[in-house]
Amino acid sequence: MSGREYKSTDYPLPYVVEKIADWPIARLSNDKENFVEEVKQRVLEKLKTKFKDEKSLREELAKVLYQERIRLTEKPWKADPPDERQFWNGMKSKLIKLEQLENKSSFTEAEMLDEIVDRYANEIVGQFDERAFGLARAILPQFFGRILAAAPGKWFKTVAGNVRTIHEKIPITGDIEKIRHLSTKGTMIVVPTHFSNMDSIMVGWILNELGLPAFTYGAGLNLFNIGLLAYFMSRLGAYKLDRRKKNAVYLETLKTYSTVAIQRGAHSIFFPGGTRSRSGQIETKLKLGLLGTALEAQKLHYKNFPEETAPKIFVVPCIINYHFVLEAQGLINDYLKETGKERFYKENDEYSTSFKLIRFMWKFLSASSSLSVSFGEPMDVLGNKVDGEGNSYNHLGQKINVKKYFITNGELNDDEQRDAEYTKILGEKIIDNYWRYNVVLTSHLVCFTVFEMLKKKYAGYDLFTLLRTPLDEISLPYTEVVEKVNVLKEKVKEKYELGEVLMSPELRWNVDKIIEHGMKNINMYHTASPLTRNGDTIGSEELKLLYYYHNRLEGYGLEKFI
């Protein structure tokens, strides 16, 4: 492939496939009734396989039935079917005439499975409207260009002027030109870290601009209770996610879901870490389940297709740096509560209705050079890498055949546990293109100095008792602020110089403006300020926010500079 560099007024670039009724997702959508069928029968095949008599499936059925019972009593949603509890009901009844009756019911064990894995798949399913795609596409532009509109005057031009574009906030970096040509060369399955309940929207919208074709992606059901995500959600290929479920039956059909959408060629956005970071840490371990789906997709592939002609999956990373987050406190306050001990108590902080939605949107479009996605190296499902035509390196530089790595004795078999090796290898594999190509911000960098230096003035305190420092006296020199920041600034430079990580063009400034642009960033929305500047003194306001952000350069070994 060229590389061709696209500059911010390329955008947005051509669809690759011009006509939406000839996407994947349009397919799938228009096919919905028949890939729901599909799905379902392969859940009942697998399941019955692993439960092959009516005791075992009995058995099952009962921790299923427990488990929703929980799950309805304590977890209660408002995006919860409003027949839910009717039919969970109904089903215990039948459970219960089961194991009155025996052989004697005019019901099986079988047709109870049947009808849960109908009622988890159609609630599962997704949809694409191209209609409401069509409104979207139209919309968002005008909605963000407002915004970058009434966003502060030295940031505003005129017509003839040089005018700030979204793709000037929202840089987008990595070899574009290959993503876009592999998609028409397999089904891609996009990666992302998560940080935010924004980074599906964020993500949907970038590959858009990309000129690829829609995504599906799973959303957690309760996104589904805020009415403008709802809206397009529903409307827009996402399907439904609920953790809240972890019984064998719902997992298996949702992850049956996710191979054959991936074999039906609908590409797909999967965010392995599972849940958003509660550290603001990058992903260190990642959910594997949805993620094997893709190898699983592959794997039917070779099975179904000749050697020559059997469709091929890519796995492209994606990584969202974000000034900052909306949710911060909350997820802050969860991971500090999990790893303290109940020393901490959550704090919702979340945008629960489209009102807050938008004031985020205004707020992190306002400030400058909010956000940052970059894109690592498109793999194969083994990891590795691929050039623009899809064929798969190894390690070494070697072109290799993937289809080799699923045969044993001369056969293409099925091997559960070398299957989970291969995407244990693949987690890894995106894993270290997650720490390769992160972003640093500037906000990130400040933040990450600052709290180093509080670690090193009050080293005889552990990270609670840090966190409860009072505020008046939580006070560093400007200048040794400005000392170290230049330091860990050449540092950064050194590790990006060796393919280690990313830096935004901000990074290149002086001292002095970097720690300025990363307060005012940081500082955007927080009501307290995790950084605070008095006179020749550097303080903060909110010591736990301040920890959130320094974590996003935790495990760069960057702190021994300090």
Contents of the next structure:
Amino acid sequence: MSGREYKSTDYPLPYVVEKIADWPIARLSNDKENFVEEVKQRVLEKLKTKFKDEKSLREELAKVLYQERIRLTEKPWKADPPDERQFWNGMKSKLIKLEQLENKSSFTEAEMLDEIVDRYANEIVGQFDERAFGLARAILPQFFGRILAAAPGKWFKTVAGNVRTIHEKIPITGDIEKIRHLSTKGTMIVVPTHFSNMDSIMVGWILNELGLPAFTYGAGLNLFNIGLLAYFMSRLGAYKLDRRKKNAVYLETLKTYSTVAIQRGAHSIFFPGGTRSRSGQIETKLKLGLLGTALEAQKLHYKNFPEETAPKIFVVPCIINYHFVLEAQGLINDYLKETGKERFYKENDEYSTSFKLIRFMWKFLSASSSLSVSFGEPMDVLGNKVDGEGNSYNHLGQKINVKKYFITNGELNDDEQRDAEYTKILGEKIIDNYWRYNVVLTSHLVCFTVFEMLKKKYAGYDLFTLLRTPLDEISLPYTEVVEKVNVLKEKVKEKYELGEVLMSPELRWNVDKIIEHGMKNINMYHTASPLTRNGDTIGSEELKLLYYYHNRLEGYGLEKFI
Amino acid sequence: MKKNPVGVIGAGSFGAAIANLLAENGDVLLYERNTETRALLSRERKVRGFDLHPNIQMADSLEQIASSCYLIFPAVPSQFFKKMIIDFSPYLRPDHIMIHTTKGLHCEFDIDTADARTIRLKDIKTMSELILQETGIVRVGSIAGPNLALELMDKQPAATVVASRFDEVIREGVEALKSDRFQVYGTRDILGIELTGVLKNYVALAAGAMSGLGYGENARALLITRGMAEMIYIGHALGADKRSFLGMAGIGDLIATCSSPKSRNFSVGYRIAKGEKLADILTSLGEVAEGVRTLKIGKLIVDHTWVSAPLLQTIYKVVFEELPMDRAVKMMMRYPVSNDAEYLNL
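Structure of the form predicted in complex with the partner chain (previous: the form predicted on its own):
Below, the chain from earlier opens the complete complex, with every other chain and molecule after it.
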């Protein structure tokens, strides 16, 4: 680690760019109309080279219309604009006319495409409203503070004091100074792990605490169904991302949107895992679509600027570790349903969303330590490490000119397949960072140990049988648990020293305290406790959750030491 | 626009053959590390009796190759490959494309003293893995196929396969190599192509030995067919797909090297069966027979992974433990057989 280290009391750090109006996202928002127009033109250009003649374009349009009409009937959402049906019906009759009249209609395939892309681009586009940002910044700490003040044992703290405790609870590790500096040297893409819907709010807030200008990110259109959330998100730089739309035209528009935004300097957040981790394990595979836009933007920079002045794009992995996850129950149920198919009987656990959310926030903020955030190594778009000034170095420490990756026979050229392979390489480097900068929390260690002990005890059972074992049968002697936690703690320490994982400070405590701390944190939120202690034994009220939290340490090869 | 010359590293018979093929499509810079050989080549312009193409220029250094060429073909035996690539590395950049031609493996341990139980498979590397590990080049490829150097030099028709995860590398390789007498196929399965090229070496050695005993075509066909099956199993254990073993670089190369006294591996086996000592053969051969190295590494791999490889095990005993070839054939013939072409179900 280089540069200065920050204490929890230093946060929030001063903004690296003082005037909010100078932030790239604010500039982008001010130039919204031109921006959308640029996106549109580039999508149309690209699609025109892809669908060269009228016939193939018409076939593509037919596909889009077909998929959109299915979406409208099967998955309509509140967030859909009211004229959605009307628009697509209109498109349909235009297409029919085109087919019937052949060269005689008053409009063309290209014009239809233009209309569709225009609609998509205007739907996706987000904006950044300085006033809304100021409002959120004033409200959020108050909100956190109020809940904190109401939480047990915190009655007498002042609001300011409470805000401070939030920072104490969220240890941030990583080379913060370098990240801050790089954000002024180029465009930054933060790629966090994805475990919870809380992640985007959490990451956005943490980046703000680091004093970085606001980031733009793609938020699921479904989140815009919720009024207050929609109000803020649509004004704080989020752009809309509709997972129902999988047609080529939409995906091209979305990717181009992201590429142009990055080219215009907007720092962005991508969740490369795509959706939240269902099993609770760290990502092992990434969705490369949006990630590829970072590479594309970098290549275009080299096309449009002379080598020395071409802006650089930096990718920064971010690992969020929660002691407990809001949606844990639902996620693990999804996962088991998927892996076990019909073998696993899923009990329904529907949320009453707002109540659950408030309750979660309460628990979250009154827990003694609810999460940790760590940043990995800043890298270029091929996953090479970069120094504080943004220069790239390969795995041998040789200084690298990133432009050269895009050069064949001395010329900068386009090659989709090559760039897709490069994106895979970047993805592998991000995954590697996720594993190495993962912070082992007490709760994860204890859950992992206990579940692996159960697996060993019921060695003849498959996972699904084990998860359905009657809970009163589940019981392990406390002393044995202590012994095994101790063994694994030492193994984690060894891995930490080899640079294979990070560990939270609590892991240096003695084992009794580790178990107590882990259990306290994990049981804080869930109504049925993943771990229980009855005198001399450890048991569980909810094996699926125990399994979920256990999965966080799956893949490090720790199980062989049980 | 005039294209940059293509670089070739190593002026052994295969390096020269490749250089001659490339020279038909443009300029070639050929580098040979041995200064005497280099001087001789510049003077006489002949390799094993064949002329070097006039489009070939001799290079003075690896640095010159790196600064003049975008496309580079190393043709260096596996045992010298690592040293070459480390020396080369400081000059290489991400805009270089490297397509190697070496049918051998590199081990991060000493293959003469290693214990099969304790080796790690990740310490056995293909040449492309070595290039990625030791240089800043990302666009790496490999070629393999029935390409006996002397027949290529003699301008006889032949074919090869260019493998790379990058289509661009395949394209560049095809463009640089193809001609009226040289077909160039492409595939993204680089691991499969590299392994099939390597593993066929010991089968060729066995074929030579069979031939040395005076056996004819039936025995050879048996050997080739079952040899390929064994190669597929070993390749599978190392993570390769079976498809490449059934293509030009697999069965194609196998047929060529198992039928030709021109193949070095074949002639090593042939002379062993005739009663010559391995050490004498290797000295008289002058050039490297990859088959002997492959046999040692292959033995470590199959012992480590428990892959059943009766042909490899037996021929290993013939080469290194002085098992007489006629007894070896009996051992192999007694080996229990299974269903025909069962490897297709892998």
